[in-house]
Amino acid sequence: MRYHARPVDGPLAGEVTVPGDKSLSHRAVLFSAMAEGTSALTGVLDSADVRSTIEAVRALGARVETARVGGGLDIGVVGWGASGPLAPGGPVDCGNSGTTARLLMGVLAGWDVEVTLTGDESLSRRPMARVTAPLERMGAAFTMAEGDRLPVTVHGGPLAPIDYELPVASAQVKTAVLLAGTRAPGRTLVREPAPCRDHTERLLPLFGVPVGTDAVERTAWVDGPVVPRAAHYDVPGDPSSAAFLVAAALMVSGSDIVLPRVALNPTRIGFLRVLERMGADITVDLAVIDPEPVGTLRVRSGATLAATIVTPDEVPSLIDEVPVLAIVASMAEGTTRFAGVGELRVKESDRLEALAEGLRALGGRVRSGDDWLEVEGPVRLAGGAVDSRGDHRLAMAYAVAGLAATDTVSIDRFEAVDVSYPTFTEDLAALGVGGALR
């Protein structure tokens, strides 16, 4: 599917509530499936990735009922609890969702089941050994395709606790190990080289699983065995989705938008800190912390933006927002450098290579290396044709670029946005973006 992003005639204005957070939606569904009893979830993201998780836990024996409410999903989940997951009738399809595949490995590792996890062509190119390595040390076994990729068969069984130091900061690996730790007798501890998303540590206690943390030592741990308990949870808006609307407002002169009820977890809003450092006018109004910080963003354009350096330590808190930050950097004075972003090469696409190629196709001044990207500005991007490579973050970043380009930006494989933000074009339209036909 091709999407035509056309330059807008006037400023963006209004209020939009972005869909539920993808990371929290995955975890809420998984933890509910693991739990004893019936959980009630509201505001769950209705996207292809989250649907993959829902179908996966159904295949493993959880009973799930869904109802679409206000653009999201209300879900009731009867978990398998202490009886454990059932062996499915065939392979479990994780679609395009790396979160589904990697977290399920941790969920299944401690149960006497054999489950084969598959995925689409894109997911089947992504590495899985970083997850299976610590789980094998705990006692699980895995059979993987050549190159340590999907399909992966999990051979679960009794586990031993582990004290594990992550080679690279990864919330998915950390979560997989902690979830496996709920089945191991004793303390399972994970050490991080840099802070990464802590949704699991915040959300598991809501489901009756105490999680210890030490911010100074960058550690998190669980004491097992422990069976999660059913819970009620209302998923807040996704900051990674909000980032595209924030960037859109900054790209279009005179814009003034409000985004209520956005999750503001410090490990997820590095992009806001970078934009504020560049001079963007963004107001953050924190409302509640239960168990995640949630609040309202107001974004006003007009300020002259200055280039900055994004350091490797910052990258885990903004890895998904690098594409749209690069678009904003094209209009900033000077050269913005993104250092330590090699992780982009193992996303839904080689996101680093694809981003550099796409920006150049639109007239951007870009340089890149194995793990870095530089964008020189200010440059008004031109129209042209780009390919999302089936990557939802690239598709939306190019759409944002088209709002302030000299001519239409045509984006191939735009249907990739359904992975995380199916209502993206509708929300842009609500802010005044017209003429972009999907």
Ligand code: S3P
Given for the second form:
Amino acid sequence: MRYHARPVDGPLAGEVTVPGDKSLSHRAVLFSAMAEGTSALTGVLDSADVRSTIEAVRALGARVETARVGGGLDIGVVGWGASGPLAPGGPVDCGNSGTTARLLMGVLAGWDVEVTLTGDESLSRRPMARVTAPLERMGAAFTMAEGDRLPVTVHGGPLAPIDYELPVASAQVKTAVLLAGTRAPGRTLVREPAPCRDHTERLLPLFGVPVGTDAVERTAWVDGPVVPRAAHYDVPGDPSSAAFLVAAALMVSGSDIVLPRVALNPTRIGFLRVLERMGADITVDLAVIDPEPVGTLRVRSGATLAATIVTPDEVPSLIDEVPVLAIVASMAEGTTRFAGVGELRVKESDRLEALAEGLRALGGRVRSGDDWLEVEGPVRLAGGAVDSRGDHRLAMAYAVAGLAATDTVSIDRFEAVDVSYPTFTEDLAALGVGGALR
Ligand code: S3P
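Next up, the form predicted in complex with shikimate-3-phosphate. The previous block was the form predicted alone.
Then the entire complex follows, led off by the chain already shown.
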């Protein structure tokens, strides 16, 4: 499906509640499936990725009932608890979702089951050894397709705890090891090279699993064996989805938008810190910590933005926002450098290469290397045709580019937005932005 993002003729204005956070939705569903008892979840993101997790835990024996309420999902989950997951009738399809595949490996590693995980073309290109390596050290076995790609068959069994230093800053790997640790007798500890999203550390205790953390040492640990208990959880809005609306408002002069109920976890909002550093006018109003910080964002355009340097240490806190930040950087004065962003090459597409190509096609001035990207501004982007490469975050970043371009930006394979933000164009429309699908 092709989407035509047309230059807007007026500012963005109004209030929009973005859908539930994707990382938290995956975790809430998985932890509920692992738990003893019936969990009640509200505000769960209704997107293709989260549907992959829901179908996966159903296939593994959790009973899941969903109801569409106010744009999100209310979900009741009867978990498998101490009796463990059932062998599914066939392969479990993780669709486009890396989080589903990688977290499930940790969930299944400690149970006496054999489960084959498959994924779509994009997910089948993404590396899995980063997860299977520590889980193998704990005692699980895996058979993999050529290389370290899906399909992967998990041969679960008794596990031993480990003390593991993550070779990549990845919350997915950290979470997989901690979840496997709930099945291993003793302390399973992970050490991360840079601070990654800590949703698992915050959410598992709500499900009755204490998690120790040391911010200075950058460690997190669980003491197993422990069976999660059912919980109630209301998922707040996704900051990564909000980032597209924030950027859209900044790109169009005179804009003034309000986004309530956004998750404001410090490990997720690096993009706000970067935009503030560039001079953007963003007010953050923290409302509660439950166990995630949640609050309201107000964004007003008008300030002249200046280029900045995004350092490797802050990359995990904005990893999914690099595409849209690169679009904003094209209108900032000077050269914005994203350093240490090699992980972008193994996301839903090679985002580093794709971004450089897409921005160039729209008249942007871009340079890139193995693990860095530079965007020079200010440049008024032009219209043109770009391909999302089936990558949701690229599709939405290009749509934002189109709002302030000199002409229409046509985006191929725009349906990819369903992976994380199916109501993206509706939310833009609520803020006064038109566009067309064909
Ligand atoms: C996620 C972690 C990040 C992120 C992904 C979701 C998670 O991936 O890019 O969209 O929910 O843990 P990595 O852990 O591979 O960096």
